[in-house]
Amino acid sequence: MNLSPDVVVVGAGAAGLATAIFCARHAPLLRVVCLDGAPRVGAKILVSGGSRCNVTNTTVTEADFWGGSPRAVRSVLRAFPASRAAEFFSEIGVALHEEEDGKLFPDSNRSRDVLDALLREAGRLGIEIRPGQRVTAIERGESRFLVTTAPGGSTSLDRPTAYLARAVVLATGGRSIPKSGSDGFGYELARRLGHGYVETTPALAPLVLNGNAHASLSGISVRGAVAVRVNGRVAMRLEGPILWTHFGVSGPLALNASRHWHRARLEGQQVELVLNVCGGESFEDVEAWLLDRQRERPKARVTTVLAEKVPAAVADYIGALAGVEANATLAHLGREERRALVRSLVESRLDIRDSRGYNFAEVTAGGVPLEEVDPARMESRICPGLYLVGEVLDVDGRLGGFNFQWAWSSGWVAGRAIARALDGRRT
């Protein structure tokens, strides 16, 4: 077994995997080892997207990037698309198809073939992948690392084992799904080489409601929009759908949302999230909506009229929260009653006591400051021959293939970065 290899790569997810395969295919002559210290890699792409893999999207820009700076976003984006990222994974043998807002999936809607593929591509470029060997160590000497794992598996060593690398890659992901094996351990090995840290909280999170009224409305859904304020100020505004559960609110909305609260709470501020059911239509228009239905229909039920807007169960549950009779007519809206109706539809506070946390965030917000990082090489500005990609960096993505995109895109440039330095030659 070669301990020397020339590049170690600390984590064999998507970003890993990616990073080993671009490095390699640069750069053949290079000896590329992925440690990871799960028994089986890939644990992550194979539970994303209810295990069907949301590959990318088809437009991916730093605008849907939270965490560090969207200039150096751009850069690691641009430098690989998700066009170039589809036709990646269409020469490995993955075709992909579009879905709402965007997403492409495998064809297959099997999360198994992407992995599968990426490893069957690894093999080819003679990639050794090494799982259950856990990296406890990385000491920087003068032109090499000493990497040092420790035994994590059934298919690991029986003993500590050191590599000696002339680069080395973060891949570590963050905190979520920790039995994915995302502990976070990959920032404590960041700091031992000189790098700050970002305090981390979950993202893409369902959240979970205060009480029990929303119990009625498990497993429906509708398209909304959520203000996030902080300090009583709007500091953001989403949309998309959203879905009620037995503990609270999940959907793409709620945990794009999750990120944001997760946040505020962190900096100790006063956050809410404000809901609107009826897909981000303003307060005047909502209104005059339903003015217009009050003279053309004063003997319908409010309920039976709300339901023209949202699923009935959502009309039942509004016009409870603004104290409207179950039996109300229209006729029986007074302007104050009508008015405490539109507001309950168009900004409805969600009480928020928590979100699921890491073991159901889809990815972790904070990490590695991205400004710690040449975005043109993902190389470590601190500890030159270190390379830093996906999930540790203070990077994350809103829901809908974005995270994986800055995986592969982040890989790619890492893997190029690491081909050029080290050109190929084994020393």
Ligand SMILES: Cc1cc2nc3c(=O)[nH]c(=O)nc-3n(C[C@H](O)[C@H](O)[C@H](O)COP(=O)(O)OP(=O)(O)OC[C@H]3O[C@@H](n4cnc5c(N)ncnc54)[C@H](O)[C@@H]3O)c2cc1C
The other form holds:
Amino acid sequence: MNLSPDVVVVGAGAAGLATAIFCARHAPLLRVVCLDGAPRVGAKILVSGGSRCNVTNTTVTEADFWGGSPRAVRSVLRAFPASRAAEFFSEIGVALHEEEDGKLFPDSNRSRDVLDALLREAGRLGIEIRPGQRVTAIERGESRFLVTTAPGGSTSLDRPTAYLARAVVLATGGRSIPKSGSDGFGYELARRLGHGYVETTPALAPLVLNGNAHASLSGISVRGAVAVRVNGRVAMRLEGPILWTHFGVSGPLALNASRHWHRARLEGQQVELVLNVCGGESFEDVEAWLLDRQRERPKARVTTVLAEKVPAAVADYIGALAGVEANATLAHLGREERRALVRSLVESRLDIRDSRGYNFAEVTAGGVPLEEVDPARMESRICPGLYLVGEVLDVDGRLGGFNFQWAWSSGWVAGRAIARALDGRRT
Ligand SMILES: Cc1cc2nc3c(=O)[nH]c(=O)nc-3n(C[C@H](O)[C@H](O)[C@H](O)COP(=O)(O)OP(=O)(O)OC[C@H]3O[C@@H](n4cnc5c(N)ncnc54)[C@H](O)[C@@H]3O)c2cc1C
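Switching conditions: you have the form predicted on its own, so give me the form predicted together with the named molecule.
To see the whole picture, the full complex is given below, headed by that same chain.
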């Protein structure tokens, strides 16, 4: 076992594996070791995209991300764009195909194939991957880092181990799904090396609603829109499918909105998510449609007509929300009732209790401030020789393959920079 590698990568998730692979591809003679606290590496890749792994997206720009400076995010994405990621996966035997909204998945539809290909490539390049090695301390010496691990899993060594490395990569992820091994300790490791911390919240998390009116809709999905109202003003509009569940709402629209709800609450702002179940149609358009229907089919039941626009159960729910009697016909709908109904269709406030938290969140918002790394190298501006990649940084993407792209791009930038810094200067 090599205890004096050139590079120690802490965390063998998507970003850590990418960094190790790109570093070794650029400088094959460097000795690269990946340490991971989990007994098996790649848990998040395996569960991703419903076990199909949405590897990236056809179009990825800084506008798909939140957190640190868009300029810095753009610089990293441009260095290794989604097209390069797709080429890379094709090279290692994972052909990708496109699905709705530009999402790219492996042709086999198996996340296992993505992880296996990454591990195979790491093996081919001579990268040592050591699971069950939880890093408990990183200290910076004169010319090397001392990285200490504690035994952590069935395949671990049974005593603490210390590594001396010339460069260290912090690829410890965020706090989401802590049982996967990403429990936020990476922030503490960064802090001890002088880094700051942007308070974290769950992101891409399902939302829990108060009451139980939503329970009757469990399993039903519509293409909707959400207005995020912060202190009474619309701060943002999001669109996409929303899915009702036994606890509240999920699906891409709710997951994407959860981050904004959490961040506004964290900042002490008053925040509301207002749902439009008519795919973002305006109040005026929906009212005009309903007026037409009133003229054409006055004897039709209100909920029957609403079911032209939304699933029948949602029509019943919206009718009840607007206080319209179950059997009411369109002819019985006065101006105020009609407008109340339209308002329920395009502007119903989601009564949110909370999100389902880190145990269900796909990513973490917040983390190590992005301005503390040089985006051309992913090297710490505070602790030279330390590189930070992936979700440990204050960057979170929307749903659709963007978070993995951040892992691949930041990993590529760091891998190349480490290779350039250390190659030819082996000690
Ligand atoms: C259910 C789910 C589905 C998802 N689906 C998608 C998707 O389809 N597409 C997409 O783009 N994104 C998806 N994501 C998000 C994506 O998985 C993450 O953004 C990405 O995995 C982050 O990569 P990372 O390497 O930065 O962190 P992680 O994958 O979290 O890896 C961090 C690693 O560091 C290790 N570690 C942490 N602390 C230590 C320590 N002290 N010592 C040693 N090791 C340590 C952990 O064990 C872990 O293996 C999904 C996430 C979840 C939870």
